[in-house]
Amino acid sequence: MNTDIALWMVQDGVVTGAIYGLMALALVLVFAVTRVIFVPQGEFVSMAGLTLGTLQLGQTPGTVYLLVGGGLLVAAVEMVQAARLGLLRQRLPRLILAWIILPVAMAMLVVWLAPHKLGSWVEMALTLGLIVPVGPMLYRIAYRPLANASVLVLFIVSMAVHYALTGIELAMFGGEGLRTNAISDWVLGSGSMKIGAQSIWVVSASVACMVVLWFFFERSLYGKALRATAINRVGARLVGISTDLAGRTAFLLAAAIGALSGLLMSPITTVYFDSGLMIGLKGFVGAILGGMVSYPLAVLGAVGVGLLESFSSFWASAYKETIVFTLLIPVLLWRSLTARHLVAEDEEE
């Protein structure tokens, strides 16, 4: 290995690590607020990449059916609950607007604009409009009814949601992969050391997300409410904070981060219907390295995972996945040996 190869691998590792860092941010966010180890986080990445690729082909993505179907299912669940509480007439207009009219309007807009190929920025905006609302829908359907369950039960539910979404993606997009057009073809540098604009976009987005999340949690009222929910759900309820709103907000942000990651990653590598699991798992490794509590440490851990994967692909390409996931063993062992107390379930309600 010479200097040029080493520098290229560092660049590749940092860019890949930035994507894993975005995954780690979302995983830490969801786990801190809801105690859910959100295994399907990577599915937002693959859905966004495949949706954008389909739009760039001038076709209507199958995600429109997922959005409309999810909205109808949530509306039905909410109506049944409202009827049981005797509040159906009061809540019905808002439910119809939020879960039926808006998703259908978004789907119709995409169906109308898709054949026109209006450019990357419009197509990315449409992709975000299709993918991001799926996050709160998943929370309402799969996780809110089990909000007080143990972490193990929530993890099992996450695995079930992952397999369901993977099957839905296969039905919507098929087994063929897609790679989208780059945002810009601009290249910085010369000779053997060149940095593409797409790489700069990926790293910049990761840093920007971390800054925005810091500002959101430190300066905004909703962010402080989410922090309170993460620290003590019962105490948050006692002071009037809606844990349901906190959960929906966490899943909304996670879906937005995942969709953004898919938009940034799809020009770099081909995305398949099952690509999300491996991306999400490597983001999870980064989040574990950060202790599942610190956003900056989670990003640094994810960048470390990206660098380790990049250099492993040179020295031992066939074992790079094994090397990355083996990294969890000493970290978890060290945390287990240095833990001062047992984690107790404080959700007795």
Given for the second form:
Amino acid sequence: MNTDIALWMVQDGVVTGAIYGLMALALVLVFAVTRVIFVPQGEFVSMAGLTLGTLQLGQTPGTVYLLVGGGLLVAAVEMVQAARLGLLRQRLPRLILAWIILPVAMAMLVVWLAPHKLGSWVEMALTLGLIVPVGPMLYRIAYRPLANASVLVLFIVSMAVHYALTGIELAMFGGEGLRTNAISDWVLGSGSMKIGAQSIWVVSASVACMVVLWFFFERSLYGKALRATAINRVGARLVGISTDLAGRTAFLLAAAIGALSGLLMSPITTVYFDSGLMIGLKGFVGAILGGMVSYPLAVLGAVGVGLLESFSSFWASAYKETIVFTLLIPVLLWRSLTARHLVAEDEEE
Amino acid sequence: MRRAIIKTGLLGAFALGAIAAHAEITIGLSLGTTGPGASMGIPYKNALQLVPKTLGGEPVRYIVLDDESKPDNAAKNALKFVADYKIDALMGSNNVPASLAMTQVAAEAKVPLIALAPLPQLAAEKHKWTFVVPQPPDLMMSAVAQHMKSRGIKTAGYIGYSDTWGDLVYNAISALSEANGFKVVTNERFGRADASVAGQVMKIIAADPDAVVVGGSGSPAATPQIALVERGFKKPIYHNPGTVNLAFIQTGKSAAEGAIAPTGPLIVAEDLPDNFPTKTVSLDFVKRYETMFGAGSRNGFAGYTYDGVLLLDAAVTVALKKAKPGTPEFRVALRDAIESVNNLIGTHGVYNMTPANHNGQDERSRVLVHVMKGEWRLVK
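Pass me the form predicted in complex with its partner chain as well; I've looked at the form predicted alone already.
Expanding to the full complex; the earlier chain stays at the top.
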């Protein structure tokens, strides 16, 4: 291994690490606010990549059905609940607007625009419009009814959601992978030290996303409400913060981060209907390295995973995954010996 | 009471008569139509819409169960077919480990198995009941090795899946290397859904081989192809039959141009010379497949299911003379009949089974194709 190769490995590791970093951020965010270990986080990535790829082929992506179907399901659940509380009349107009009219309008917009191939930017915006609302829908359907269950129960729900989403993706997109067009083919540098524009996009968009999240948590009222919920759910409720709203916002952000990662990585890697789990798991390893609580540590951990993966694929490609996941064991051992156990803390509540 | 018994007896006799008159043949297929092998499993299943509705003139029922490309599920499905459906023959699966799992059930239950993935050499009892439709990897890769020899290639890098398929292709190309005057200098592995193969590709480029052989399939095989082209690798890149489909080209886009692979003749049915033995059968099949599943949807996988059914059709005709479907005698007769199939022209090649050779294909079952202007074309 010479310097050229090492530099290239570093570049490759940082780019994939940046995506894992975004995953880790979303996982820590969702876990802190709702105590859900959000296994299907990677599903947003694969869904966004495949939706964008399908749009670029000028076809209507199956995600429109997911959006409309999810909306109808949420509307039904909400209506039943409102009827039980005797509030159906007051809530009905808002329910229909938010969960039926808006998703259907979005879906129709996509169906109408899809065959025109309006270029990368429009297609990316449409993809975000299709995927991001799925986050809060998932929260409403799968997690909110169990919001007070133990971490383990929520984890099992996550597994179920993961399997359901993977199956739906297979039905929507088929078994083959898709690779989307790069935003630009421009390449920086020459010879052995080439940096593709897409790699720069990935890293800078990830950094920008992290900065925006930092401002959101430090400066905005919603962000502070989320942090308060993360620190102490009961306390947050006592001072009037809706844990429901906090949960919905956390899932909205997670879906947005996931969809953005999908848009960023789909031009440099092929996305399959079941790519999500691996990407999510690598982010999860990163998040664990950061103890599931610290955002900067989680991102650092994820970039570390990216680098480790890149170098191990050079030295021992057949054992790449083994090396990455084996890393978890010493880290978990060390953490369980030094840190206070999060699950135990929950159960004391 | 007595009357009722007589009535039931009569009904039973009538039912038996009906069964004898319309001896329905039942075939059980285990395919990975969901899960990681779905991109292959689905075309395998699609072909069932094109196969004959009768076998040897008798009506046939195809039952498909999903095994998610997992060996344990494939074995369970095979057991279920045998126990619950009393099938006359098994077919499946779309990948090597799952098909291997089925050979065990076939041997124990004494049911003929039409394997739809290439298999390594089997133990005698399993071999007896298993017939393999796809061309063995060494037959396929021999086309690649000969082409490399003709180009004077001395060293080849290898990158393949970190699973059985990656091993099979590696073993095939390594076994052929000495006879064809080249050396395999790297053995890199990657996962189907890996985000990046930068490390592996870098190692291959550092070894500076005259060509690269890729042991992948479909769209995932485009990942190393793209990475090699992006790193400025200009020498030939060879693939294997698993790679030859439209998804590889759609994923690889301009980087896919020039990729070379061996495949069954049906992929380039139009390009085949008119005297090619399978031309009529291959062309007819791809035309019907594309009418039903869209232009460019042709693939070798569907052809394997189709050829498997053609084998059964030929063998059932013979076996029906000896026994009735649904009986152990029929399954034995069917096995014997498949073993003596002679000169059967399929979509992939000409099948001549013998007790030693349960694949029965020869060099007429493979051609070399390459990507030209976004299409797989025959290398002339």
